[in-house]
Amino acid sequence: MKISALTLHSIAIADPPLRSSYGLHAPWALRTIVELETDDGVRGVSETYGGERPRAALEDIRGRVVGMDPFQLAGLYGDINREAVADAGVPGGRSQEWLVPGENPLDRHNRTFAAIEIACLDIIGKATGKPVCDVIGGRVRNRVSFSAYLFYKHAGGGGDGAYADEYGEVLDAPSAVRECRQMIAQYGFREIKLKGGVLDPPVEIETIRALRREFGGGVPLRIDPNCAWSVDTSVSIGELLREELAGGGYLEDPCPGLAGMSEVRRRLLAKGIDTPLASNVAVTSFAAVPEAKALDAVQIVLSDPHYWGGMRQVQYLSHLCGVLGMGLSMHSNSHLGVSLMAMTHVAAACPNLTYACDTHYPWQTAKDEIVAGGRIQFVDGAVEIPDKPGLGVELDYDQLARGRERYEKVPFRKRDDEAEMRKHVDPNWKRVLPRW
């Protein structure tokens, strides 16, 4: 079996005006759909970051991929990473503190390999008649839990104005509770994460407290300000939310850098507060994991099959975190059903991934879904592994064509949340870390 064709589909999907410390989401999120076909007619797919740079990186390895055996992934990984900027001895060298996902040049080789690896694993699963999670070592769970991922947002549904604004404007605690109530009613989520670092800390503190009052102590809460707070502010908020973030919750990337997070952890422990700190910003490479452990800066690592270098790399991360006694969850980015299924399969095959995963899926719409048969279904906040080979999904080519048409009309080719803030909210806005 050899790969005979590599097809790249650049698409755009509507994205609501969500806020984070990076700025404001543009009306369109860009994605790249990778489609591989073998000489005996087996097709594999994956979904990855969109825009010019991710697509160009995939085009650069076209000659290496076409003609390869999809089972021989280790050789491809070695070839791609031979050209990578060496970060093995630079803990935190691929930090996401300043660059939005998909735009960090140090991620280029990992995310490029991941896009090919996932499509190859889809092929392998179909060729062997096995789901991907069983191809990569076997599942430890049949269903994978996800969390309600709340955002402060402005009014609007994103896209060209024809998309419904399902959640409305969310810029205070009562509207965030309403947003969460809607999301849980539709998807059944049993854990809640708030994207913070957007409004003044007292507003975000009250939002978490309001969520606790509404949903009770049996629903774990998390908050992620993406490094927007100083060490002092992080410690203060950790004190004020010690009860709300207990019971399976965590505080994610409260301040910049592992040294800063280590100081937050030390000061909170000195006050008798054992709230775990999580990260998908300060810990983005294997070299950073032991340093984070040694500093006691991070207790929970948020993985991602895209920028960690694929599904098997996430499994390796799961094993490493298990050895080091660290927890594991999964980060998310604006995505459709193909990425959701890739996340689900790898999470099902990671014994140490015991925290509900993030997902932006509720923020995307059926109107843009490219999976044949429509949107992936959640049952009680979880996605079940389908009884189908590979990832368990096929492409809807009519929907894919519509996504390509939208992409051609979008005036930008990279994500820039800071520019969107200046355009729509404050012409003088720039990202400052820490902001509070």
Given for the second form:
Number of protein chains: 2
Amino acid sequence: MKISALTLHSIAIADPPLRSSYGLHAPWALRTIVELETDDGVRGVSETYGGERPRAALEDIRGRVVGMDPFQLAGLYGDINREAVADAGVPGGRSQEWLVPGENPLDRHNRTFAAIEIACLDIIGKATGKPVCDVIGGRVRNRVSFSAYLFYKHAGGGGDGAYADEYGEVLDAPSAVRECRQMIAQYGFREIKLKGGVLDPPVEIETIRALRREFGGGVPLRIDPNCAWSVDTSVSIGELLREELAGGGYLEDPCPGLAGMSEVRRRLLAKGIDTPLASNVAVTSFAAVPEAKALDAVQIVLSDPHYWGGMRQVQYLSHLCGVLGMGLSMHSNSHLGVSLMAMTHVAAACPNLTYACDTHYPWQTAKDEIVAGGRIQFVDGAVEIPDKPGLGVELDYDQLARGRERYEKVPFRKRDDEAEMRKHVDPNWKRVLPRW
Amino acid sequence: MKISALTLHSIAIADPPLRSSYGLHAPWALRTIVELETDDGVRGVSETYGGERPRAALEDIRGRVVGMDPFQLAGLYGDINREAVADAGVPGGRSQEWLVPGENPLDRHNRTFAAIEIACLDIIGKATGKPVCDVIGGRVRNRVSFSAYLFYKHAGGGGDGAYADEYGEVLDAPSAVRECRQMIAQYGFREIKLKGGVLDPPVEIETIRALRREFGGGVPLRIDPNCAWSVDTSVSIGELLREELAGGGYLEDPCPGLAGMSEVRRRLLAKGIDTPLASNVAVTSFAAVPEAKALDAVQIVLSDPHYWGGMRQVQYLSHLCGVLGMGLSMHSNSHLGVSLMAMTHVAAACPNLTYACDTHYPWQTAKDEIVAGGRIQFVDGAVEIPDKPGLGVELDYDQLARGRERYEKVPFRKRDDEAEMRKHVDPNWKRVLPRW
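Provide the structure of the form predicted in complex with a further copy of the same chain, given the form predicted on its own shown above.
Zooming out: every chain and molecule, the one shown earlier first.
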């Protein structure tokens, strides 16, 4: 069994005007759908970052991929990462502080490999009649829980204006509660994550408190300002939200850098507050995990098969966090159903996954879904491992063609939340870290 | 696909009178051959520790294994290890200081799981037409190198006296060089490991020096006295063998315990000697790896799919050692071709395997081999991944029956090297650590 064809589909999907400390989501998010086919006619699929650079990186390894045995993935990983070793000395390591996911040159090898690995695992699953979670070692759960991923947002549904605005404007605590209520009613989520770092801290503090009042102590809460706060602000917010972030919640990347996170932790602990700190900014590579542990800067690492180097690397990360006594959660990016299923399968095969995963899925729509049969269903906030081989999804080629058409019409080829912010909200906006 | 049958074959194989700090090998080594069969007729095999207790542990999980999907291994691992958590508080952790491999109650869950996992991976390989190394992520090498594993020994070939004594008595430096020459001529090994802790240190030091004179600096040398030396003796031998253990060699478990190993390391480094310390005694569990790293007590961990919990756990160990900047080698025990192939497949799938693996294989004979077609071939000290599905071996059922017959005649049901030592060498012998 050899890979005989690699097909890349660059698509665009509508994305609402969501806010974060990086800026504003553009009306379109870009994704790349990767299709592999073997000489005996088995097809595998994956979904990864969109736009020019991720696609070019995949084109670069076409010659290495076509002709390879889809089982022999570790060799491909080694070949792709041979070049990456040279990156090790880059100042700042692999920090995601200033770069949106998919645009950090330091994890491009991992991203590129992951897109091939996931499609190969889909092939292996289909060839053996087994779900991918079982191909990679076996599920430890049949259902994977996700969080309600709340964003402050402007009015609008994204895209060309023909997309419904399900959630309307959300720029204060009451509208965030309304957004959450809607999302939970539709998906059944049982944990809540708020993307913060957008509004003045008192508004975000009040949002978390309002969510706690509305949903009660049984629904864990987290807030992720993506490094928008100083150490002092992080400590004082950690103190103010001491009760709200307890009971299964966490404080994610409150400030930039491991040293800052470590200081926040130390000062909170000195006040008797042990709210765990999570990160997908300061910790984006294996080398940073023991460092974060030694500094006690991070207690929960956010995995992601897309940029950590695929499903097996996420399993390694899960194991490493278990050995070091750290928790594991999962990061997400704007995505469709293929990514959602990849996230679900790897999450099902990670014994040490200790939190509900992030997902942007509620922010995308059926109109853009490329999975045959339409949107993946959530029950009680969870996605079930389907009783189907591979990832359990097939492509809808008509929908895929529509996605390619939209891509052709989109005027940009990479994500730039800062530019969008200047264009639509404030012509003088600049990303400042820390802002508060 | 479900497991429909689990068959256990307790066998005995001739074992020469090899010496170590544990005592003397009995004339027979005990092994258990595990056969699994699926409802669609695919058979998988593994080889594990022999005698009553390992077999009883496998019998205990028969009900959990029969009926299971051979792909869903992580669930089985979790179920078997649920009980193991209670072991965590046992004083001394999982140290292998006093117990021969296969008899340590603290890794029984890992050993039992491994025997099932390896047979399941053989099944998956056979069902998919792929070698096991590719089933678990893909090979990074096609050939796996092993070391010449030298033992001091008494005269005799082991067994019932009808086995040839290929190597004769080896109780000094010249005979050890002769043993090594013979072994290298036959197998082509390019690294050498001497099991020490048997004779007075000056004899063992002279043995290592004689090996260096005979084989030159291009053949890395290691010595493993299994904790027989005090910290002072370890430091002074490390100093005396400074040049001989350099260039890819190591000092393995010179003294007991992580604290002792750490002191040896510190004192050697203070003298400018950076001979790495390896361990499969002080480090036999994941929890001990970061501890060993923090103390700088161990620089190379010896893996082993049999007691570390199977192939995927060895992959996790390989990854963990890579992240922590530690080396990885592989431990061995008296074994036949099924174990050899399991070791070869997992070694082929571990990018961070940094040394040639141990193997006792030269100490066993074709007369006892249960693999169809006879003994596994070595070329230049390496075993090649066969172009066959699964582990790449089938059982010779006539040979297996002979192994079972031998087992019935053997008067003991567990390995006890101390008792053998008293019986055949010195009626007053006691294991003393450290002895020198």
